[in-house]
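Read the single chain below, which is given as structure tokens and is the form predicted alone.
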Amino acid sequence: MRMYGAEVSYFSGKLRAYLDWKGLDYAEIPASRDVYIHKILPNIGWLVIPVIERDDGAYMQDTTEIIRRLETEVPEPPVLPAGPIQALASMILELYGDEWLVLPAMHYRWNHNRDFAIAEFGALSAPDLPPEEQRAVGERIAKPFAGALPALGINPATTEAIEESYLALLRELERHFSVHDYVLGRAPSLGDFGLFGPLYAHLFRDPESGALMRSKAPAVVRWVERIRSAADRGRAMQGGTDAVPSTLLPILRRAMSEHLPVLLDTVEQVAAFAHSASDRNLPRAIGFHSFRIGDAAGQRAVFPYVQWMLQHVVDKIQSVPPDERPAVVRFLEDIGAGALAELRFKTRVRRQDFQLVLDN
């Protein structure tokens, strides 16, 4: 295989973490101007990174995707665990940091590390350039992403709250690090891999808020060299128990207060737009909902793509042997998630030929 990413990119950290663990045979190729307009455009149909070519000619684009695509082909050592909580805990972590970390990734990236990602962005497009032609093209390509932070619900209003919320996982982490290499205990699960997009390539590389890291979290800073080294390459979790760690409780009732709320909204609003929608295919986001993250309120997009991820965690719910399903109620109640257990989806949504489209 080979993997079109970028040491900068969120998703490129998340996919060669699991590639990296996994044992995978691949190679890195860096997402140069000559790669997007020759290998990914043509393919995928925009601009996007981790892609995976395959030696068959087949294009693979999305990391959620192409990880469970891999997990067929490769089903040992598993990335999700048998047991039903710990496999849901791991989902829910993965959907937080895919889709809710993104705030203070972004935010810390552009309003503290601007001048650093400028010059990343334009050392990968260009590399024969000089750095100062680099930096020029490096303004051009951060321009979109620095103008989506209104989008994501990123603005004077929320910044601060977005960094104490921030500041707060962080101490949360570091408690559950302290005493623990990984999520779930011993070996790496999807949720480590979740959040390992957003703390490595934003908050631990970004030299401010790296800083701010390895000051704040020493454990934290263990655990993303240790995902980063694939140090317990293959390791299999440890079977026989389905219990989470008392130390992820925490994080976990984080993500859900924080982004449960926005996670049901958009499944609301993705079926009222489904009721009125010309065709099946979804543009990125469909109009602005409010959002609180701590004291502070604000608007973001709807993004319906939030709702293909949060789809995989309810069909798990749902696949749950009756037996075993009051345990599991009690554990998304115990967790702030309750609402998960009886949520079903007026509008479906699935992927198709790289981009998001209605299901029904």
Ligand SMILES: N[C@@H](CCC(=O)N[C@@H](CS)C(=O)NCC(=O)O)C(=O)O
Second form
Amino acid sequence: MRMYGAEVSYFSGKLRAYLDWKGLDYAEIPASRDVYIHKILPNIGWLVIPVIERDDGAYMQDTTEIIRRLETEVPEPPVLPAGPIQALASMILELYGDEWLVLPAMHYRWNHNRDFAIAEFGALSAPDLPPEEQRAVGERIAKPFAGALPALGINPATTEAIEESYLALLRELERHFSVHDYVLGRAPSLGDFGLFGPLYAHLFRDPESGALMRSKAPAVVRWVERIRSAADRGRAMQGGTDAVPSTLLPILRRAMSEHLPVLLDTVEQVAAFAHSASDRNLPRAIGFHSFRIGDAAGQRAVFPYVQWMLQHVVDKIQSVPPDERPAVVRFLEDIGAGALAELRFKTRVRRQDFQLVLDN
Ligand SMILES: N[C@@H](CCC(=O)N[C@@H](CS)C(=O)NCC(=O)O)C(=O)O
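Please supply the corresponding structure for the form predicted together with the ligand (the preceding block corresponds to the form predicted alone).
So here's everything in the complex, that chain up top.
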């Protein structure tokens, strides 16, 4: 396999961490302009990383889909534990890492580490140009990323609350990783890889953010380094227990208190969109909705993709055998996610040819 990705990229960090822990054989190829033009655009249809090219020429895109697919091909050790509570904790953290921690990640990158990021983008896209010319390239290709801040809900009215929330999360993670090596204890799982996306490329590797993490959360830094070096490659989770470490609960509660209202409203908005849609294709964003973080309120784009992620979580809840369901519902209620136990989708979405479409 070849992975077209970048050190500077959120989702490349997530996928690389998974591939390395799993011990899968792959080569990482930096996503230069040439790679985008000759590999990614013709095969995926839009500009995104990471992308996998298999030896047989097949392409895969989307870290959640890639990981699920590779898990069916190489099931051991599994990325999700057998117990439904642990599995759900891990999946909820994947969703939170992928789709909510973009708020601190993108805020800190573009409001505190802009120069570094521009230089990195330029060097990635045009490795052969001298640094001054790379800068100009970096400025150009950074525009859509830096320009996405308002659509994500990052604006002067929300940045202070985003920072407060991130610092509180760091304190919670610090307490957890002072006692446990990974999210669920002795071995990494999907939740670690989901959190690693933002907590590596942006919040550890960008210099100002890295300094902040080193000063506030040394145990989190050690977790980042443990994952980055695949220190526990191939190590499986302990069987026989379906408990979640108590230090993980505040993290899950924070995730749900901030993210769940947005997730539930997205499901409503997708259903409303489907009601009046003339075809099955879904745009990346369908209008705006309100959100809250800490004391701040804002507007952000509605991303139907998050429903696709949420469907995995809800499908997992619904697949729990009846005798295990009461404990699962109690766990969900305990982390403020009781609504997920009752959630039914009027409209489902699915991925087709690397795009999201309405399913019914
Ligand atoms: N859900 C996707 C997200 C991929 C993604 O957003 N990648 C970023 C770089 S880390 C990107 O290329 N974004 C371009 C875009 O979204 O238009 C995944 O898991 O792979």
